[in-house]
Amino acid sequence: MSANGIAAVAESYQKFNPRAYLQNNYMPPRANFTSEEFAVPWKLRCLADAFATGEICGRTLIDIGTGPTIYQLLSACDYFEEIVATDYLEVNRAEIQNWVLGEDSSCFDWSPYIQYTCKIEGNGEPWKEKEQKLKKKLRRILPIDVHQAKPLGSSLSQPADALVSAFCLEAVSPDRPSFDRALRNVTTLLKPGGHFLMIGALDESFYLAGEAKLSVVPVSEADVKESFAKSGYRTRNFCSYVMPPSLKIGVDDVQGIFFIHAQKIA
């Protein structure tokens, strides 16, 4: 059943519209930077605080299922020599590549995100410097299939020091067993003792991205913690955010957001 379900998910994503997805989730009202009561500032705070510990660092960080977004990588800039973006869809990889190259004037404007991240990090870093730093460190943008035992094929010469993922595994898995297998698959990309920061949807069954209506496997806080434990992780931190009524805008049925910082047991 899972194999058929995974094939159906892959087919549904052929209609995925990156610009519609960005409009739905990364523009107001969800991207309101006046308060951490809004979804986007909450996510940026979780990431900034995790990296501020100084524990999550090394040579390589891999972003699992980057999609058309870069916000989840902003606070990682100072802690890794190389950041690898990955996505199943060529349209999403192209969106990231266009942002890195700065050749497409119609690219999504991430400057409010970068400015806000610099503000909450409190290091006095000019936002343009952070932007250029991330662009220089995003050296590779690779295809990935989290449902394969080797999600990156032969593209990875050695395990990464850390993984980041935002709204990927639950959104490409037709059921809990598929979610768990996908988590185990991507865990092979991480070295023992390495850190995994994941942001995802709580109790969501679908979201829209243009003409595409994408199914999501609903997971609870307990489900996420259990899946990470079964995949050989120790949870270091777990936070959740309840989606307020004002941000339930009809583009999905998400009830909340989770953030987990887990460490792979050596």
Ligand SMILES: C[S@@+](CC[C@H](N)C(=O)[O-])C[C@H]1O[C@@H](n2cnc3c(N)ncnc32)[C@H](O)[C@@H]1O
Second form
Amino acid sequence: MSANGIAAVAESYQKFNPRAYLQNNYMPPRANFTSEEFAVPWKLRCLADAFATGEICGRTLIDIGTGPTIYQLLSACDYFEEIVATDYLEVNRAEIQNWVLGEDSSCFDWSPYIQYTCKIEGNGEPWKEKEQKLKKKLRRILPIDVHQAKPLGSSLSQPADALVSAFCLEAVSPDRPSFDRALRNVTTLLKPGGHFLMIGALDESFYLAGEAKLSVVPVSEADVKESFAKSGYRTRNFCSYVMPPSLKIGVDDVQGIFFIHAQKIA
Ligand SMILES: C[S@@+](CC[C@H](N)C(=O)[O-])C[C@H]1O[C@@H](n2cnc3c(N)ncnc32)[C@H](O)[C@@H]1O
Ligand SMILES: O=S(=O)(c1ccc2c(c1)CN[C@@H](CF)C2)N1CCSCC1
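Having seen the form predicted alone, could you now give me the structure of the form predicted in complex with the ligand?
All chains and molecules follow, beginning with the one already shown.
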């Protein structure tokens, strides 16, 4: 059953519109930084606090299913020499490349996210410095398919020191078994003892990105913890956020967000 489901997911992503997706999720009114009670500040805080321990560091970090967004990499860039962005769609890889090159005035403005991250990290880092640091470290933007046993094909010479992923696996898996297989597939990209930080949707069944209506496999907190345990991880931290009614505007039916810090058992 999953093979047909995976093909249907791939077909649905052909209509994915990066700009519409950014509009729906990363611009006002949904992108509200005025209080940590809102989703975006909560996500950035989870990531900043995880990296601030200094325990998650090394040569290479891979972001699984980067999409057209870079917020998920802002706190990582102080702790890795190289950051690898990945996505299934060329349109999303191009959005990241355009932001890195900074030549196209139509690039998405991530400055509110960079400024907020610098503020909560509390190191007095000018936001332009962080922006340039991330652009310098984002050296590879690769195609990926998490449903392949080797998600990056032959593009990877050695396992990464850490993985990050935000709203990917549940948004590209037709059912729980394929979610679990995808997690096992991407785990081959991570060295034993390496850390995986994942942010995802709880109990979501669809989202919109322009003409595309994408199916999402609903997952609970228990489902996520079970999937990581089955893929050979120890959960280091898990926290969740309940979506307030004010942030439910019809572009999806997400009920909450999870953050998991898991470590691959050596
Ligand atoms: C909901 S978006 C998440 C984007 C971004 N990480 C964020 O935090 O908003 C899901 C992403 O998964 C990508 N994707 C779709 N099919 C995929 C696959 N088979 N393997 C890996 N990524 C895939 C899509 O192109 C899209 O960028
Ligand atoms: O950061 S979020 O939690 C967020 C951000 C991205 C997504 C979702 C939620 C839920 N649907 C996902 C589809 F995969 C994408 N957020 C939702 C509340 S307002 C700001 C954006």
